[in-house]
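This document starts with one chain, in the form predicted on its own, laid out as structure tokens.
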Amino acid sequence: MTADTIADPRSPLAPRRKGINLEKWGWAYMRASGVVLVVLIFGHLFVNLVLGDGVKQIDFAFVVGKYASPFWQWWDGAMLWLALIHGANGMRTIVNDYVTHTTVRRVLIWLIWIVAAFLILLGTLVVTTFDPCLGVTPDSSLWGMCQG
């Protein structure tokens, strides 16, 4: 082959890893986590926006009532892992196409990686472990709830 002749593109110019392909997972998985977050979303905004009385009804004891339901916790806590996940992931991708120096890129990367880890444990554990009683003094005005 010349130099100036275009190489058949199904031939490939270097060989082909074996295993996992995780830039097509992660691909996939942007492509899911997006449409199911367009529904969580917006289920969310519904709710919360829409019925009742809108934003006025958004206090604290809207959110006691809202994560005294397991449903709720379920959806809160699915759309906050598919959210820091895909967000992470486009994050990764960003740092991928624009970082050339390789240390410099898997450091990103890392750190990337573990900030959405730890942000999905907190939020985890906030949605999961929510309890409007504690700390509650007999001067606050959720003793009376608190106690029954």
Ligand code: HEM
Contents of the next structure:
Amino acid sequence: MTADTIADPRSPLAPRRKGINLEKWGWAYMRASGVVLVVLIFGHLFVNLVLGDGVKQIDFAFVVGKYASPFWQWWDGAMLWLALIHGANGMRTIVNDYVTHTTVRRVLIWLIWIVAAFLILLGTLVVTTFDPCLGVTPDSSLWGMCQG
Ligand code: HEM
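One more: the block was the form predicted on its own; return the form predicted in complex with the ligand.
The complete assembly is shown below, putting the previous chain first.
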């Protein structure tokens, strides 16, 4: 088999390194996270865009209301982690498929995971530490609520 030929799917496994087969778990993760993401993403779209006043209801107060509830913090946190890891792992697959230069491929895959980790960190901080009263001054409409 040359480098540009895909192995017959039913051919015996080539001798592999011992230990965890990360490629196999990555494959399983894409399917498992996909199933959970369908529920999380469509639930998110339904609650935000269909229920209540629909898209017109989305403003700062709407976000304040949602993040006052641990339920939505967990929902959005799970969606953030699952989708970013899913998206990054999917991009890794695409890079592995198309980028033939070893160094360029390694650099791109490192970049994908660094960007994903950074976005997960930022998003998790937002979801868990969101405070609508931070920096609120007396001329803000939130002043009354934030005094209580
Ligand atoms: C709605 C829920 C979703 C489901 C059911 C789903 C399902 C899947 C599955 C089963 C794969 C593997 C395909 C394969 O190995 O041939 C995949 C690949 C991928 N997914 Fe998702 N996904 C969802 C949401 C997302 C989201 C939100 C993102 C972006 C953040 C994303 C980005 C990707 C990428 C980049 C790939 C790689 C595509 C490829 O290998 O050609 N997916 N998805």
